[in-house]
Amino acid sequence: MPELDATEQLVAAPAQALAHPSELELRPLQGLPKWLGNRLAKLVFRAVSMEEQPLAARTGAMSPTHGYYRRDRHVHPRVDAATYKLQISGVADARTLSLSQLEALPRAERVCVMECAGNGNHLMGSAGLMGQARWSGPTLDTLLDLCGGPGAASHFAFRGRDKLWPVKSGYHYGLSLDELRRAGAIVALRMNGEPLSRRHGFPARLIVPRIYSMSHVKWLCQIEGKTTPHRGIHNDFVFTNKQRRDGRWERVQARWIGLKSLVTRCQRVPEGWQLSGWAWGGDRAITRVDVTTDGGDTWHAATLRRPDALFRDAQGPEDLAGAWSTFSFVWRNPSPGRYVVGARSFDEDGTAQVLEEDPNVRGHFNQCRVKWREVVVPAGP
């Protein structure tokens, strides 16, 4: 249960709010939105190239393309489709492909969560740097087969065309071939059925389901096979935590998305208020989500809709391996006051989302603990 000031007890004086609101605000209990307020926090986020998913898009199975969250580290390039080239090197037979050649290849589809590795950490608080879209394009294996296979390459570096002179020149990130195949990586040419926009990486970007979005390189222009791990700054220093092993703190890279859930909306329904949200991540399928309205003293089973029920047109399980489930819980006519709500997900083996972070891990990334939210229920019908 989160620590609260005396004035923030779970049930307090009646709220000073609209008499009959259709939706209640879910306020983070930590991070910039808590300390600065939502408006100022949003300005701070935008100053460092962060835009969170709008409230209206924080529900349901899909995130609309317009307003899809953004986290950039470089300047968006303008890429000419007619002259675009994707270089593939360090493989059995190096190739350079035009956009028309990429478009002619067989396509796979991935419906998956894309999430900033620092989303919802102790600074971000609001956890809006995430979304879910339908991506399509050739698989990485299709491209490698076109090149006669990976050759001796056991790792790959991916480079974008975004640049910020003179400080930075082109974002890059590396993953092992084993990780890429386990994730079912594709080079996406379409987002929600449409060609990628400039904002989302036109004309091609890497999509790596179940791995944080620092690996989803936009404006992709080069795939480089390597026999050793990529030693780029983003791999080795930026997206890393410290983990205590045998009494020593060691630097480890952020990678697979952990088991998570988040209450995203609190909306009026005839029976009271409906809490809804998403559950995602982890190594196995999520089979249960519990919701609390008293800061964790009691928990109640939510109604869960898994990806295979949300996307019945999927061709196979690999299409949905990184997708979220949705959940809802009807909070029946609570008394006016101040409450703390949260959700907790469980996978098919009974593994539970953690209530607190591992004390043996320090850092900003892959923080999976329950995300608490404060909500004020007004008086009235």
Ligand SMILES: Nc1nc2c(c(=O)[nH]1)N[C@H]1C(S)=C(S)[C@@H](COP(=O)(O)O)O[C@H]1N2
The other form holds:
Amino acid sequence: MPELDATEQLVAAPAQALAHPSELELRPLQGLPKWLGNRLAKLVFRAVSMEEQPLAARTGAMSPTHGYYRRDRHVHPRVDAATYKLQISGVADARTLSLSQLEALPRAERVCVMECAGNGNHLMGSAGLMGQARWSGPTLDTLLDLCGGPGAASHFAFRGRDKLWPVKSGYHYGLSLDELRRAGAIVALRMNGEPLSRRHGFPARLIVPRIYSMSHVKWLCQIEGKTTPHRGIHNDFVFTNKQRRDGRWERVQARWIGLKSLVTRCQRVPEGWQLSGWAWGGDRAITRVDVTTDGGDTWHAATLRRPDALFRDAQGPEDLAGAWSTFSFVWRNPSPGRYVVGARSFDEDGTAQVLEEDPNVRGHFNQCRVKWREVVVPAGP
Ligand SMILES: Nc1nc2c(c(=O)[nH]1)N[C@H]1C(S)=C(S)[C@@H](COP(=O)(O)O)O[C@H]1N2
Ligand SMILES: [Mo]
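Alternate state requested, the form predicted in complex with the ligand (shown: the form predicted alone):
First the chain shown before, then all remaining chains and molecules of the complex.
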């Protein structure tokens, strides 16, 4: 083959990459990216203030901070660290803390999946409203101890500083103290070792591992103890489903993340192609992941790496309770063609990730069914 000069090499490289790609695209079978194309879908998502994790960043065991998915209401307040205050009320002794007081408290670490309640619904298809990072900051219990304990409070409301015109209050969401304790909630001051960025809630946000991220209130400025569940548009309406029980439809609020998995990559290996991805299950531990390359006719056990093997430097078991497992499966020399691939996770009771959503549940959150992806295997080595 004649040698190419630098410019010719630049032109030839993409053609060679097409003929012998080292990685194949995994295309959702439905949703905006499929119907509109990736670029237009991205613009539509932006218009409703969503940015998905880019495909290139859906790789390792941790999501990079740059490109971490984002979901809010367009308003990103600029908070001055010097005058920032966190108000804690409705507890034994109400207190207001400055950022330096918060910084001086003992910190806990949480490596956890963070997932938007509506991630992976039929419209989105791509399931990119999720990521995993290492968060650290004082636990909610450390803050409550400073206040002499929760007092009579059995529920808490969390408010952000992102005031939306003409609404006077910022974003807010509430959970019960039992849920917050069971999840190991923290007020995070760091993301992947760095102070929070403005878009992800500088200087402080709530992190509630294993519960959907509408509760991970950014630009946190108020924690309010209550004796009854917090009510508001986000708790009572926005992040709810309707569920049929005994023939009657009732509203349920988004809470614990369901049993899920996602094939995120298809990479060339000497034996063929390697399918890999993540499996996670809210408050359920993943014990097995199966992979299919024929649309679900046959399933094969994937190699699973659980969080304790992925993150050996974690300080205690609680740190990893909300972390995903990774899986990989070597797909031996498939013939060229179009395939439908997918993954299915199992928990410690042997319960399998569902293939279809429950017909007795309607709404946008907790989309657990297997996420099918189309992949085109090229001819050639
Ligand atoms: N203050 C505030 N916090 C918020 C929101 C918001 O609009 N305002 N959106 C919530 C929702 S719906 C999600 S999915 C997560 C997204 O967090 P991220 O943008 O850091 O990924 O933030 C949550 N916290
Ligand atoms: Mo969300």
